[in-house]
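Next up: just one chain, as structure tokens, the form predicted alone.
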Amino acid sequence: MNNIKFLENPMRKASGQGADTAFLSLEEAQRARSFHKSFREYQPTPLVSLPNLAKALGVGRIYVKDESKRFGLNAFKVLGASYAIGRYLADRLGWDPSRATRDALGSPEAREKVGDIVFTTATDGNHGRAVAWTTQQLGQKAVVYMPKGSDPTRLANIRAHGAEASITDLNYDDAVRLSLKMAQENGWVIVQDTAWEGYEDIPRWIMEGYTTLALEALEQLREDGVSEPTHIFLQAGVGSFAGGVVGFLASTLGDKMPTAVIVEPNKADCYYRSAEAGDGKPHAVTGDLDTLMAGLACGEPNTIGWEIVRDYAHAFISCPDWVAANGMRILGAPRTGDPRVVSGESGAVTTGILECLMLYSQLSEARKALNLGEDATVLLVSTEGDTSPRVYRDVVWHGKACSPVFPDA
């Protein structure tokens, strides 16, 4: 339907029969959260209930984890970047990870032992800002490369944390390769949320950092009387976030883990295409990756994240930009009585696709396959706020990327 593509996972395995998720266990999630708590800015982000939207769509409950409130940075990425940098510095110092706190790692004694380190990364904005913020907190330096078409506001936000940053004429994956090249030539440390052969520790730590979000959400649901969600929709760019959360849920809940649906833009749907290939291998998407969902404009899967998602996710969806734009408008102008959530283009796509699944007759088979109905408790993650104010206004105020079709209800 208008380029919304749905695929049940043909490779899914039973709990514990697939990729190893031990590094995403409850114990490791609690370790990551202890690290995050050492920052004065730490507070669990809100878990917002949208009962009137749930009623309108025909599901039991909808919850949105609002990551615009994370550390004052308007996005969730700092959870992964900060934890990876913290673990790297602890390793350099020869410390047990439990010693890694913001104050300890930023102390003059620690700084003297590790010396000056330059951390580098490629980013569309949120991850780079997270790396810049963390290095500023810990007295280190960052160099950040952004793909062509990146929003100058996001560039300015990165530079505001003292980083050297620039917009290149490359797509995201080539910007990653540039960052790696510069790291190798200059002795810098690359902090990338994707993995390749020989580069796996930092991506694993980034994925572990994201489990703080999932741990918070489960605790908040239980405080609201919900033992666990029946469904969770997760965005995939390189897949570190999706892999981290799916792996945590598989490790922690086992057979009780919710139905996990992976959502991507059509123009950067490397997870959908990898699943569609059916050979168990990750497959890349090439080209400009030109999508409204800038944070998901990644063509090459994180190999670690892919293995976990391949084995434990239930379904994959590839969708056009108007789905994300609809999600932004739905959250930004909520049903009467529901709270407003300011969600950016990558943050709102899961809300947009949930509406499509529930209200478009053309997607009825997908809805049935996912068992989405009045008994469903759906968890969505708004991974970012209005990190590009211009894009947010264009979509929410001026109707950019309008839906070419309309729902049945």
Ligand SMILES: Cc1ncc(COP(=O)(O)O)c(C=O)c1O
Contents of the next structure:
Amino acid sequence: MNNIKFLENPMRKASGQGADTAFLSLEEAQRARSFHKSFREYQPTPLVSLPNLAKALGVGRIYVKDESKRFGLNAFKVLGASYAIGRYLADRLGWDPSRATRDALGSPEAREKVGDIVFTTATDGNHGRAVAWTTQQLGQKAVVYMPKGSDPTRLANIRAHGAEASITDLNYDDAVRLSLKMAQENGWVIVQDTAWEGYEDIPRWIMEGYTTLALEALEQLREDGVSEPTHIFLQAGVGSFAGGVVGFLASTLGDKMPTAVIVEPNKADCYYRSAEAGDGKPHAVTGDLDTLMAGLACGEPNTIGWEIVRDYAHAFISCPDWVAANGMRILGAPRTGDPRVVSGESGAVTTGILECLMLYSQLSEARKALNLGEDATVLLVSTEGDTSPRVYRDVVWHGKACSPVFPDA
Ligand SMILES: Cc1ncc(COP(=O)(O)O)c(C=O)c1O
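Having seen the form predicted alone, could you now give me the structure of the form predicted in complex with the named molecule?
In what comes next, the whole complex appears, and the chain from above leads the way.
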């Protein structure tokens, strides 16, 4: 329907029979969260319940984890970047990871021992801001490369943390290659939120860092009397986030893990296409990757994330930009009685697709396949707030990327 493509995962394996998820276990998630707690800015982000939206869509409950409140940075990404930089520095210092806290790593003794390090990365904005923030906190330096068309506000937010940052004329995947080349030539450390052959420690730590939000969400759900969600929708760029969360849920909940649906923009749907190819290998999408969902504009899957998602996720969806724009509007102008969530393009696409699945008759087969109905408790993660205020206003005030179709009910 209108370019919304749905695919049940043909390669899914039974609990514990697929890719190794030990590095995303409950114990590792608790370790990552202890590290995050050592920052003064740490607080669990709100888990927002939207009972009136749930009723309108015909599901039991909807919860949105609001990552716009994360460390004052308007996005979840700092969970990964901070943990990876923390673990890297602990390794260089020869410390046990449990010694890695913000104060210990930023102390004059630690700084003197490791010396001045330049951390580099490529980013659509959120990850780069996270790297810049962490290096500022720990007294180190960051050099950040952004793909062409990146938002100037996102660039300014990175520079505000003292990093050297620039917008290149490359797409995301080529900007990653530039960052890697600069690291090799200058002896810098690349902190990339995606893995490739031979580059796995840092992306693994990044994925572990993301488990903090999943651990918090499970605890918050339990406080609300829900033992676990029945469904989770996860947006994917390179899939470190989706892989981290799916791996954590598979490792922690086993057979009780929720139905996990991976959602991507049509223009950068490398997970959908890899699943469709069905040969078990990751497949890349090339070109400009020009989607409104800047955080999801990545054409090459994280090799570690791909294996986890391939083995444990239930379904894949590829969708156009208006679905994300609808999600922003639905969360920004909630049903009477529900709280408002300010959600950006990459944050809101899962809300947008849930509405489509529940209200559009053309998607009834997908709705049935996912068993989405009155008994469902759906967990969504709004991974960013209005990280581009301009785009937020264009969409929410002025109707950019409007729906070409309207729900039947
Ligand atoms: C707001 C937001 N949501 C989701 C993602 C997707 O994360 P990943 O690239 O790990 O799939 C990103 C990535 O930058 C992002 O910025």
